[in-house]
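This document starts with one chain, in the form predicted on its own, laid out as structure tokens.
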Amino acid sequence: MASDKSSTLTANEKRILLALNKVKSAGPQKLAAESGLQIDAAMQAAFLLAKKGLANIVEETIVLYSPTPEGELYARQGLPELRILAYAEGKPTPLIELKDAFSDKEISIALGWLKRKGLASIEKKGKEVIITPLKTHKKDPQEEVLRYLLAHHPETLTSYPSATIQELLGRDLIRCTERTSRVIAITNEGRKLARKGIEIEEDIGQLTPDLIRSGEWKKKPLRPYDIHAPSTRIFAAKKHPYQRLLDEMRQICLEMGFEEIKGNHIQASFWNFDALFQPQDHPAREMQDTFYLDSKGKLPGEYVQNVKEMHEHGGDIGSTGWGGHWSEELAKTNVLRTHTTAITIKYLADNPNPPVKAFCIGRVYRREAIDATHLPEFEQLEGVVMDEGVSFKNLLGCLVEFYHRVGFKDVRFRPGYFPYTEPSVEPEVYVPELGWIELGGAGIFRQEVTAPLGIEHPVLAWGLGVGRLAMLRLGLRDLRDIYAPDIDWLRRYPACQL
């Protein structure tokens, strides 16, 4: 039994056995000395004979310590504590004259170590503050500690009180490291087989035409193969998870008819507010949600009078804009764009013939504070029609098709508002875990919007958030998750789904 067993062995492993049945256990730099291989073909081989049964590995992680370069300071200065228990000399000394001597950063330490190691009372009298030595300190744990690692580090301390060690990596004048080693040993029965007698012969691992046109296969003996070894895993090269999403989105938008538009990432206001009837004077427009450039574009001057009438005056369809003054130069300035809306209303301002459906997937920026559902930069995806006689209802089942393909089933609407649409919904999706989520916006060009750009049909007009939708999707619960360098979520996470 115990020559079947050693024919199943390797030539590596009959090397590790035989070098374990001489020095009975070793490291892996010993063991490889011993058997003459290289240190990972070594304990690859020291791992197959575990399995067998005939070597058992040992790992121990101990942890080392050294000093930090304060802590070498120290050790060679001595602790600010006690360095000014020193100083004074066994007598009432003020504070004031140690600033001669002593750093205020060394005072500010040593005073919370005179009174915490019970060296000193520090009192304050009058308009003084007095540091009155307690009682001779000769030698202190933690100077003991640090002095010792000055000339021995890394070392184990395991000869000195775990409170000091806490001490001192508290006050970061020691760092720790942990250091994993193993030694392998022969086991009985290997001890047994190996007592019997081995002799290594070069096997085969691999066969090459060389070997098979030559006939040398014959001669040696074929390498076993253990069929139930786990095998190396292998990772696929895929698509991010969220950039796969983006595309299914892309792909629902083209199949239902949709036109992809593209734009700039940076926009005059006039076309990121101004021609979306915002007012001048809107929260939203201000530093704190907006990321401003010191720069100034271009005016489309087709439409700045019209778009200038309507804020100010409500233009010609019997709207009462919103009075004031509308400024050209600020509606210049350039700003990273806060919504794709900016790119479609461009859009239908150079197409105001209908049918137009038209669609973009894009980045947008914001000033928002970074938690677990904001982040200053996201993709919006943002639809528009306009035809002949849409309407409303129209608007609702555009939503409802494109929630179904993304994969909701239930959909609902609840009224909203939004500054350039009237009427508007937010549509809700419902899912299991969660219950109703809201997810994007949508409504009806208002006529202040398009008149001034000589839009003369219905426009509907929805957009979303993908991030939100991703985390739903992906099943996150931290946004950033999204973006961070995880390689082992990205391996785990499948290529597709069914």
The other form holds:
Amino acid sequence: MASDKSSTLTANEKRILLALNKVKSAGPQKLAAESGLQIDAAMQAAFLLAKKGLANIVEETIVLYSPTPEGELYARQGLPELRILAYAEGKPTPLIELKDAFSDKEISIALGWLKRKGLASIEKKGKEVIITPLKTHKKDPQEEVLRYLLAHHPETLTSYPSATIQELLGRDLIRCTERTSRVIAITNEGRKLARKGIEIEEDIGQLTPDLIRSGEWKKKPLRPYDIHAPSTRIFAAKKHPYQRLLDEMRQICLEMGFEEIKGNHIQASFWNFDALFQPQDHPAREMQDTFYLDSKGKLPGEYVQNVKEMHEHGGDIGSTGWGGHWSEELAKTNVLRTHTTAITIKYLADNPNPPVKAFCIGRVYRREAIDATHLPEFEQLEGVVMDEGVSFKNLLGCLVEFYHRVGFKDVRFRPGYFPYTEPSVEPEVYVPELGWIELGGAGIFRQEVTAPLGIEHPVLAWGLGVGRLAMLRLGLRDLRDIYAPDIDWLRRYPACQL
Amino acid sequence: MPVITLQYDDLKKLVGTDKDTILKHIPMIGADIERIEDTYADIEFFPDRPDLFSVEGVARAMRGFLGLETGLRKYDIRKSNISITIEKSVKPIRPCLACAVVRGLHFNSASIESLMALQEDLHWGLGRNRKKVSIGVHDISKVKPPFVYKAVDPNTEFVPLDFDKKMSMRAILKEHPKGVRFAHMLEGANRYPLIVDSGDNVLSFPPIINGTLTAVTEETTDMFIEVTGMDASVAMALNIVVTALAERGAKIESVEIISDGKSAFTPDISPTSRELSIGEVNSLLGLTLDAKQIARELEKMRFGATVKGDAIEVAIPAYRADILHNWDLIEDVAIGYGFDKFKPELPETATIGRAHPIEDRLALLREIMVGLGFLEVTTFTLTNERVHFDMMKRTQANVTKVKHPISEEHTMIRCTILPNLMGVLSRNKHVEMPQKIFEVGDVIVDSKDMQKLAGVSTHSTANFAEVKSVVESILGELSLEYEIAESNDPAFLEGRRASILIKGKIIGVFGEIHPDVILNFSLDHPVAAFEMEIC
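Now that you have shown the form predicted on its own, what about the form predicted in complex with its partner chain?
Starting with the chain above, the whole complex follows.
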């Protein structure tokens, strides 16, 4: 039997068996070194041996930990609760005193952990909060782990208590990745076979031009592959999934007969706000919501007087306007565009003859604090249709068609409010897991917007923030992930998941 | 946007139907349901409809929308024989004033709260945070008319709301929480506005705080309401408040406003009028309604509507702040008709789609880069000088800075993409090597948009030769004629860096990133990189 088996082994299998016989068990790297084979070839052979019952392959998943940037910081500086404990020097200390030496964030982190670790008591005395140290600072298990990881990461933490590891993960001070490793060991049967002596007869691993030309390949055994042996994972270079989504949106607009337009990120307030009949004292124009720049833009002379009249008293279209004084200086102030409508309205002013169907996908800016669903910059998509006799019913028609193509079968409409459209509408789409959700906004440009620019026919307009769609389509929970790329995530995200 | 809390008991009483019917239809008049609880719902209304910022106003609208009571709501108004004089002294500071008396109120804690919430929402919306409009409500039994609105010495003292001792107006601006918050509106003024009664008792210090004397409590049955501000929107705010109170059965009385020896009476709650043609309604909405139907929809929205041949005369209630133009009425016709009843129809407009050449170019570059084995990344265009220049060893250039950055991270718009890619490598230093990434996108140079392409490759043997192959391959695919020349870009290593020139103009740079820069980004592997303008 044994000799039968030996004769069916390929040369590489024999090399691995001999190597295993020597070391008993090994990981892929060691096995490759011992056998003189490449890792891939060594593993191929090991899997074949395993199939024949001559070797065992045990898969072992190990968890590797690395510190997060915050964790690295604390590994260097010390954890906030320990630093505060040291600062208090064993004496009861009012919270207010800490404010000079520590940030609010550090204090709020420290208070929770001082209590939880039993390092100090925290009491309210009148209006003051007093921190009384209960222990002097000894070795802190969390800090030990952080310092160890700072020097060694990524590394396993098998010798540290799992409670500490869980705490650090919970504090977002360390993160973990899993790595699967394999250990190959020789079986008793394998050892018996090896002891009998194995003679390595050269077989063909890699076909070469020489072997093909000479016909030599026919004379030697061709080593078979174990087709089920795992392959080395390689990653295709590809477009960002979010870009794929933007491309899809762009393709839909082009197929629907829209012309793509582009414009500058820096816009005078005139195009971003005034031309859209946003009153100059409107809250959206305040510093809190818009990124203003130091520079001033040029005003389009031909429209300035009309826009001024429209704001001040409603021009000659039977509008009341906003009243008050409209300032040219304010209109010149440059901003980072807060919506792509600044681009579409200028395009319509430059192309007032019907029909116009145009769309714009571009980065827009809002002065918002960053969190999972708010970013200071994101892509907006906007489409406009201007033609003689187009109506609200047609606007709804465009929206239904667009959302169908994006993949939402059911679309419904609710009244909405946007400062420059009337009527305005909020489309909602049905998502099986979530129910009806609001997606984008639409309306017909007010005459106060179109008339001063010489646009004589109704303009149907709709827009949406692509981020919201990205969250639905890419399964993102945090919009920041789009703009702070995780290479590993990008490599593993299938191109056709979208 | 204002979120209004609607208590079901109150709402049911005011509308006259069950809560489920109301909640089902409320989004269709223009509202977002924020939260539904056991006893109340929070509803967000749009900023152009301040008349819906109270439960009374919502009930009035819903009665119409549900067909329970349609058409123009009429309110009785009587004269109160109370007057208030506007002195010249206050005109340069806060010139406009509208007042009313409301009698026969039956407050409880909930309805007082609702009135305070309405006031706050009006301050925010119509009032632009009290700048244009601020409202004061007073228990009239505590004071003796006639009243005077004037500007006084900042040392004038009275007891403000929420305090129990006299304070000077100057001190209020420094110490009272409301004073601190709104003091900026009186900056530069050397006299402050004040409303007093015939015995010099203080009602209010507009737009900051009321006196404690006239505070409204559950015992208050008769109220004096004053609205001060900068323009005619004071009248609108007053109309919204008094008509909301009248919805609960209170009686509205007018006040004589005396100014420059002339007298006028507020509030004026007579409707204004507009003529709407059937043609303009149907052509904007894409419907074929007749005059009667249009009138019916308008009446559901609480307008008065009289058919006159091919037109409809519309009476607009004095509490509607959003009707600037006929299209505002047409939107209400559509809402009355029901957005859910429209049959969406694509426009017949025939056009041919056309891509923008720059976007096509970017798509081509993505294809080339992916073909060369580079993974695409996307990053913010907002960045800061430290990352953009200092960490790159580059000298600061003239860039687009934002005036009020929200954090130190985002103070300017990028003029190059390479620092962002270094940032991406820095965040991904534990990810398997080799890493090859690129980004193509907008940058701003000299205040103008421009597109650039940048790529980096990092692994233990990344070098100049590798990136030169990449750059030449890209330029070759683009069929561009180019020259390579020595570069002095300090982000790269001397002797291992080069400029790309097209027709003698530098359009890009490539080479090995300087080890100082690599360390600045907390990296340790060699980085070969390039960046070029898109042409």
